[in-house]
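Let's start with one chain on its own, the form predicted on its own, as structure tokens.
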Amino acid sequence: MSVQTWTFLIVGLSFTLYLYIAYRSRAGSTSEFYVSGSTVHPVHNGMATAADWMSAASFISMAGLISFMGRDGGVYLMGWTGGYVLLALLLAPYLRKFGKFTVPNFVGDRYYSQTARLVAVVCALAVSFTYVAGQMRGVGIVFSRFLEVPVNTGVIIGTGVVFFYAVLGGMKGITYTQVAQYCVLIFAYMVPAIFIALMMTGNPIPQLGFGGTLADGSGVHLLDKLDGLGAELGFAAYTSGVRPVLDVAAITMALMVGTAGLPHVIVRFYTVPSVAAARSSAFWALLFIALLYTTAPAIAAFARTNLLETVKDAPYSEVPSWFKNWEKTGLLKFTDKNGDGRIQYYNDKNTDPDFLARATAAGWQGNELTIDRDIIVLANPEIARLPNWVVGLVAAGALAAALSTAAGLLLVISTAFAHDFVKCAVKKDITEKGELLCARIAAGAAVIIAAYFGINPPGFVGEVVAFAFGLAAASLFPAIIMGVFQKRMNREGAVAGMIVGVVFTATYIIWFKFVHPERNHAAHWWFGISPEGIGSIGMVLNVVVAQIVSRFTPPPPADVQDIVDRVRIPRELRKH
């Protein structure tokens, strides 16, 4: 069967499974809609958290970023993985013990302020909408290639599926759907990785093949081969980094603390019946996440090696079918600048005299190939000439990753509106039925807005998601961490810190990405820190402003300080 037939079959079966699960586990109360009635088993919640966590950025974009950036792309791997550890160990058990459904609810009660609650709602919505834009772009890319429809049509199809099981099922439907989606996405990610590792290095374990020698008998290590291929084309060595150290540290920090402030991940720890179960599900989630995250660098190296060997000075008339198929999507573009009918893919910004002389002697007149970073994982099985069913399986896995996270984010958006805004601030006497209706209407409206962002995304999937993490780092994380560990932090300090942090970070991102995109490079960045890493500076500003303001304003009431003690200090120690 053809790639398209396999894709229709596997994606169709997986979608049927998701919709069936959503229908059978649909929510009948606000408790089930928001937190699945707090009855989910820790292992199931760990799988659902992993699926919620591993978005299109993890499945589609992370290996693509590492593939093109080499060692510099490792910041995404370190930041996202380290951030989950931070969340699991430092925040999740305390927030679960506090007992509130949402981050804005925690902020509102901890800081005894409706203003703080509303600021947290705005921050949660900004983070969630930015994040969901990346997921919808990922959905559009998958459908664009494998179902041979325009990207915009692909976004609309994916939006319809998310609308059904997020609006109908709520957290209860999403949880069990995400368990199935995790099984699909991890199988889809590992199968081609094992195939290619075996083909290229003779080792079926991708993580070991990544550091091993090639199976062609040359005795050359894979990474040495990749460094050599890159050097021939004027690129920096794959194992070297070109980003400033400060920017690498800033991006890693922003991703790490932003992770710990993501509202759609935090709410997952309320779906289990106890604090002990929350800790257990955090362990299982980390184990499930590690399977994909430790494989991503291997996939990046395999794909980059195969890609360079395929397109390096190749005659355009002889390129394989996958090249022409991806050209149809507009995500892969070839422009024959010197008219010789061959593909010159190289770093035309390299100023090394020896390389320039070699490029001139070869008649090169500029790089002729443009590759969207988000296609690397999806195109990888085709580049490696794997069976067509593997290509279809990867498409299903990518959709599972994007849709699982999109559903979790849409639930956060609907909950923030219905529970934290309508019930807690506007209409406190609203009935449970009315609140559930508001949540579903908000989820429906959020789906439409998410579709717009998917059609008009502000960047690569991973890049867009990095912006969301930066906003979370600069706004929600400091308020949560100070709320748990600092009794003296009051409402005035928390509100001032959140506003300063999120406004500064959002302004910086908008300035360099939308107002002056031509200045979006290190020469114009403040202290050499990119928009992806500026959330770490926003976090520092948040903490500094909050500390200063809290020192010049009244302390929290005694009952609030007692709540902080009860959440953080074990019962046995409080007796003493």
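Between two forms, the rigid core is the largest collection of C-alphas that superpose within 1.5 Å. Numbering follows the first chain given and starts at 1. None of these values were measured; they are calculated from a predicted model. What changes on going to the form predicted together with its partner chain:
With a cut-off of 2 Å and the rigid core superposed, residue 72 has a Cα displacement that falls short of the cut-off between the two forms. If you fit the rigid core between the two forms, you'll see the Cα of residue 447 move by 2 angstroms or more. In the core-superposed comparison between the two forms, residue 328 has its Cα shifted by at least 2 Å.
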The other form holds:
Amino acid sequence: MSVQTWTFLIVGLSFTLYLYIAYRSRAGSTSEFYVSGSTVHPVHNGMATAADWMSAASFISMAGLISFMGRDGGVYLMGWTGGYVLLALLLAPYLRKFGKFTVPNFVGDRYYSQTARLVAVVCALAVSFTYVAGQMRGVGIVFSRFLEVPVNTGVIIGTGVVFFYAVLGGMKGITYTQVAQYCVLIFAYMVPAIFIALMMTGNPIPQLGFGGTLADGSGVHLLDKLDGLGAELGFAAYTSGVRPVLDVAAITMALMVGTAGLPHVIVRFYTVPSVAAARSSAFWALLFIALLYTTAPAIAAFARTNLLETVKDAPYSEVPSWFKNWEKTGLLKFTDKNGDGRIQYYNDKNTDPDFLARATAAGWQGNELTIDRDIIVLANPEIARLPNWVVGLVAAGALAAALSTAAGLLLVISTAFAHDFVKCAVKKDITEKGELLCARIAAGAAVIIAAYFGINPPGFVGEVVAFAFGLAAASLFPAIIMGVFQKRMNREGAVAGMIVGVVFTATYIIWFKFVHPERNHAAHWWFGISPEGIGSIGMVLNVVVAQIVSRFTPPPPADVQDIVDRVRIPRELRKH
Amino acid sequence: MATPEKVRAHWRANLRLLAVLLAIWAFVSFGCAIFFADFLDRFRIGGFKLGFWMAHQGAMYVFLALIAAYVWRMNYLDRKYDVHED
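Coords for the form predicted together with its partner chain, given the form predicted on its own:
Okay, now the whole complex, with that chain kicking things off.
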């Protein structure tokens, strides 16, 4: 069977499965719609959290990013997993004990303030919309590359599926489809990785294989070979860092704290039955995530070695067929600058005189090949000449990753609107049925807006991802932590902290990404910290401002202090 | 019976545990994998330079172990101070 038939078959089967599960687990009450009735088993919740969290970016883009960044790519690996330590230790058990449905819910009640609630609602909505647009775009790209339908049709099909199960099933439907989607995506990620690890190093475990020796009998370690290949072409050694360490640390911190502050991840911990279950579910979530995240750097190293060996000074007439296939999509571009009919892929920004002399002597006149990072995962099965069904599987996996994240985000948008905005701020006497209808309409509207952004993507999707993490890091995360760990923290302190954190972070990012993109390099950054890492400074500012303001304003009322006492221990104590 | 003294002792024990686990978290991720990575790269395990391995693999395994230790220890503390769920 051809690649396309296989892809249609596997994607079609997986979609049928998701719809069937959603139909079997539709929601009947607001509690089921928002938090699946808080009855989800911790292991299931761990899988659902993993699928919720791992987006099109994790599945499609991350290994590619790492293979072009080398050791510095660790910022994504550590940033996007280290946040779970913070989540498990500092947030999940306490928010679960607090109960209720959402993050703005906690912020509003803990800081006895509608202003605090609204700031949290705005942050939750901003973060979620930013994210969801990227997911829909990912869906469109997968459809157009593998099923050869236009991007717009792909977005509409994907939207239809999400619409059906998010609007009908709410959190209950989403949870069990996400469990299925995790299984699909992890299988799709691991199969090619294991095949390639076996082929290149003779070791079926990718995590071990990329530290092993090459299977060609040379006895050379794969990573040494990769460093050597890179050096020949003027790239920095793959296994060493080039970014300033302070910036690397700031980005890692911002991603960690941002991860722990993302509303669609936090809300998953409201769905388990107990505090103990919330803790263990964070463990399962990280275990399921780490399976993919420890495989990604192996894929990155394998793919880069493969790629450099294939294209290094290769005659263009003899390139393998996958090269031509991806050229058609525009994600791979070759221009023969010196007209010798061979591919010169090298670092033409390298200013080392020895290297320049070597490049001139060889007649190189600039880098001739541009490679889109997203190719690395998507083209991997073709580069390694794996069977056609593996290619179809990767397409289904990428769709599972994008759809599961999109659904989780849509739910946050609909609960933030129906519960935190309508029920708690506008119409307090709304009936349960009315609220549920309101949540469904909000989810439906959000899906349509997301589809619009998927079809007409704003040019800045990539740029605004820094926003999502920066905002979450500088606003929600510190407000929740101080709410639990500092009983004296009051309304004035928390609101002032959130506003200062958000305004500072947003201004810095907008300044360098949109107002003066030409100045966006280390010479102009404050303390050498890039816009991607500035969320960590925003977080520190938030905390400092909150401490100072709370010192000079009255302490929180006694009933709020009781809330703090209550969330700190697992058992429900009766008041006399 | 969860007396106020036990509740306070439970919270103090919780904070001590968090301090230890978060110190390890920070040391491994920011220390081993970022600030001291160049130094650790002088040592090797198999084909990996140690600093590189920490950044691309080791830190994630430590994160997982930290959460496991937290879950196990907190369940113990909840029972010890009699504040566990029924």
